[in-house]
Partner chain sequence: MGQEWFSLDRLNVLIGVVVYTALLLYFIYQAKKGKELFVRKIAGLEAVDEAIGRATEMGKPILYIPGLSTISDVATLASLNILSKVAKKAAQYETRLIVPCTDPIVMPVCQEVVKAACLDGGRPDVYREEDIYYITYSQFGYVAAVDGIMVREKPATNFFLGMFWAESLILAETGASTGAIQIAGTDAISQLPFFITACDYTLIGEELYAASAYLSREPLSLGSLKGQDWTKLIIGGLVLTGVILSTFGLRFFANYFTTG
Amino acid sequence: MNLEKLMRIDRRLIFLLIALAVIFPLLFPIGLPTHLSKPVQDTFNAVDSIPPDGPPLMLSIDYDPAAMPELYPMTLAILRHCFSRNIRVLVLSLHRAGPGIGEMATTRIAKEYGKKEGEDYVYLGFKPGFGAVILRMGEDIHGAFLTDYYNRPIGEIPMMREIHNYDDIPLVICLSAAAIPELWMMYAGSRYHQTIAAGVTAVSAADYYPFLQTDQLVGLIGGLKGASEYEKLVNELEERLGVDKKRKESLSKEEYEKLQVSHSKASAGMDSQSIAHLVIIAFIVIGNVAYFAQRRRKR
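Could you show the structure of that chain by itself, in the form predicted on its own?
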């Protein structure tokens, strides 16, 4: 009788348990251990090696809203890393759906760290053309982008006066759910010897490991798992630098706790994903045990 019940579990109960497994860790993060991978650590080290108030990191936001669950957390983590160490950032997008996402992330984190647009970061916005734009920036960024996202002439932006081409950019990070990192490697990397890292979705991460082995990529952040690893590194950095302590002293308890939750979105997402996978595995095991036990009983 018990075996019969196990073989006929109401699918609504399964859906309910999966929903709870997904939602609960997002609302109440469990804090499952995060083990660092070398490609993510290498990406972090490449960003961390850029001197404060020196040449800027170039961040290319090349994904659409469908990829945001995996790529948006790593976007926020990279911007937090830069702004916590006073590394300037030059943000752009080669994907037509990327400009709004890029502006939302950049302005949000810049406001949190008190950074000024035009001095601490510049948002160039969208430019169509992929390879053509990448090649043109290798010669002259001012020629590729005549104005920034807010239609201000590039020459009038204080930060851009000393930035002309890839010689002034120590690192480019492309975040994409498509093959755009390959264009950066082909045109900026091969022709101009630009150092490049990439952040991609989990399903496409395996395609980029050969580029790590050939040193065409200096680092790789793969999917939500990679985002949670980078997030962990940034949280540890801010604790060492005293950024977290200053934030705690300047904010109310409620504001601080809310900010801490927003700084652990990728980790909470991994908690949710891991628990959901465990529930699915449990049902698979239960189903198989019941099936084979019932078959053996019939024999």
Second form
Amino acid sequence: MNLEKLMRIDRRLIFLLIALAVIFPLLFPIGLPTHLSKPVQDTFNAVDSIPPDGPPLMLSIDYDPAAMPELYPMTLAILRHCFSRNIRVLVLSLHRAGPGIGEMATTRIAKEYGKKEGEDYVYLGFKPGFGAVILRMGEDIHGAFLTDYYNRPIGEIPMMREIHNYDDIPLVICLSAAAIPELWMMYAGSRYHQTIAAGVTAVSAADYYPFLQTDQLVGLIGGLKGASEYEKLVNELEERLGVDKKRKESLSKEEYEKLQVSHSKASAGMDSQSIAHLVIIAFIVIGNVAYFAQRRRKR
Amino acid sequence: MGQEWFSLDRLNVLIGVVVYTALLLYFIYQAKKGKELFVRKIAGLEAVDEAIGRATEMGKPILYIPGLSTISDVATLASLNILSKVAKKAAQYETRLIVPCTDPIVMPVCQEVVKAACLDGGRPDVYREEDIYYITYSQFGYVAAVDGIMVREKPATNFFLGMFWAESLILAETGASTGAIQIAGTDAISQLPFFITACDYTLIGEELYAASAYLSREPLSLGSLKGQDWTKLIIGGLVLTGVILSTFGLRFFANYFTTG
Amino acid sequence: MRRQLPLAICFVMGVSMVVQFFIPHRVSQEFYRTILDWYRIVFAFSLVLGTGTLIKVHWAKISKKSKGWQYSIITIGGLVFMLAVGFITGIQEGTLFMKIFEYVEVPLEATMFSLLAFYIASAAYRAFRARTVEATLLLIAAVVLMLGRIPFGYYLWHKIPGIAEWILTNPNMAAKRGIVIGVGLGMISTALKIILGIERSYIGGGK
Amino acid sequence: MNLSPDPWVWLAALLTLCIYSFLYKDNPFYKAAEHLFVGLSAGYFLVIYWYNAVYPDMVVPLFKQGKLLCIIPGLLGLFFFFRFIPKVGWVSRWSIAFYIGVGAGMSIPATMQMRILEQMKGTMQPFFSLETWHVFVENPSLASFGALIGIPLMIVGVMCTLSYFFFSREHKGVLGGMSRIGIIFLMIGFGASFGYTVMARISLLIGRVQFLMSDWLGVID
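Having seen the form predicted on its own, could you give me the form predicted together with the partner chain?
Full complex below, order starting with the chain above.
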């Protein structure tokens, strides 16, 4: 009788335990360490090899707010990486709900690093059509985007003068919760031989392994864990470059600490992650014990 | 761009397309001549009749989600072909069919498909255009609304066929909690595990594309299925050759498959 | 006009898009570009059509006072309000339009999405029972991957993350590749049948 | 505790709780949030598409630069509205056919390239490699064994999975055996993806809980 009950637990009990498993570690952090994975390191290296003040990295914000918990920390970490190394960035969005996020991220990080819009980075904004836009840019970026996000004609933007198509872009990073990296590979990669890396949600990361092996992708950042790894790499880089030290000197203690918290937000969530996983595994075990015990009794 | 009239680095793609098309057309032609063609059992599709019948018995509607992608996504087109068969059965049984859409172009196409199916099933009178409507282009706005439909209308049967993203499990779990029979099918690899765990039947990848041939048993569609299988054999042979040559350090063969 | 012309349009457009792919000549590229620009514009119009049916459905609910009609007022009100705000203030950062996006749409999207955390747990509980060999393999692979992705798995047995990675890059990739190739064949054959007019349910019935 | 003074944050937090209330059961709060969500987002996309597609790509070229060709997509778009008039509703099929034809045509060569040829090439790996064999013999461990059998296993897996998708023949004999192995690969793959995904899903909840606890209630940093 009890086993029967266990087999058909009210789903809401599971819901409650999951909620608690996430809330408690956020209130009382444990501080478990993370390990670095190769595809993240590869992405980091690909960005790192772009020469400063030269041709820009193209960052495509192809996700919507729903994917922000995983992809937004990645976006910030990549932008920080570029700006601390003085790599220029060309930001755009192919997702209908992406432009607001792109604007939020670029202005915030640019301000933090004192970068100038139009010279150190350009924000092209959103253009509907996915694959169509990617192809169009292979011909001519100035034709695909007549103006930037702020309605300034592309021709008038200083940084855009030397940038015409993928020949002038050393690396594209597509951040997406859907299949948009596939479109980048299919159109920009196969057709124009563009080097591409992707940042994706943990769910789709497994789908992109075949493309890493065939070199259609040079790197891959997967989920919150990937973001926390990239975050860690950037934090270490900033320490090496002395960016961190400079920041500590120029900011008040409170401001500096606040920035530090925001610079390791992805890592903070990893504790809740672990506990929630264990709760789910515990449920699977309970479910199976009940199942086998019941089956035995029936015999 | 260039002045040339053919891009040579795409020759292999052209050959692939031509060979495949030729095979398909050959088998379609064979089928047209009346050759008997066999199709193996596809569990999810065996259940379609039962699922529609159940909804009829219970006097509850059927919910059909044609995926969340655009009309230019081939998965959506495949789903519409299945919708046509489901709608025909539903019309014959006089069972209400609800088709909420998230893509504004898919919506009018769904209307056309269902209308034609009702006509085809001899029941143009049961077509209800107001049950096939656009909700919002927002992914989760759409999901919120469909969840609402599931718990309020309590459909007896849910179909999730086409392209899906993360919302797959929200839809499937909510549907499971209302006790509906659920038949899913998608070519979205990342969503298959969730449909498999939360739905009663799941069409895996290519099965979605085979479904319309299976349901309609139209010789033309069955012929193309046969062509697909022959191509698989050819692919298997080519891959095996490539593997053997690569094992002996000869990569030239594999390199023929590099596309430009 | 009603059936033959759409089939012809579909055929012509389909074939020219395929042919175009293989021709790098300027004329072909120009044609391609134009089509792509059109494609986008047509979509925007359909959005208006869709929104029209949304209004129709909810308006019918309100006028018939059918169950829950009060909520339909919220939908239509929200729609009209958003349109008005968008066209009056524009869509730049800091406008009311973007504020609503940021504080209403974003949290709603994100919360709806996060329901998955709960549902994935309940789905795992219900479905992961070692009933058959296949189900057992599914279960084991899932548990190993779950452990392999968190630091705890490493402490349990330091080889777990490696095993998880191995499953992901070998058997998992094999399965995915098999599906990808199969799907590819299915896609092409469906697209071909559409272009050739063998599958034509999309243009509906009638003369 | 450090409650947010920002009314926008309060609004966002309350809407968040309205949606979560659905986990308990359907209720008026969820219904209200759901309907608001649908209305606002439908409006949002109309506005976004006007400013990002119709205006810059059609209105400007057509009316300000006199590019008459832009009339065609405009007409194709307008045909959709014929649906509101039952008698001539079929005109919209022209636009639909245009859209479907372009999509289907575009996908054929691209699919052949991405999903078939490239994946075939990726599978054409050496079945046996002396290098990994040496590594394994010199240092037999779980990792080196995994590396040794990884590629052959992958190749067998691809073949068997593909044979599961054979439709025109009964799954008996060799084909039956292969497809059964294929199912095993599929199940391991699905299990792996499921397990891998759990993490992503939990992080979404973490994101929301962080918002509620830090931005709204201010109980954590």
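Positions refer to the first chain, counted from 1. Model, not experiment: these values are computed from the prediction. Between two forms, the rigid core is defined as the largest C-alpha subset superposing within 1.5 Å.
CA movement of residue 18 between the two forms equals 4.8 Å, with the two forms superposed on the rigid core.
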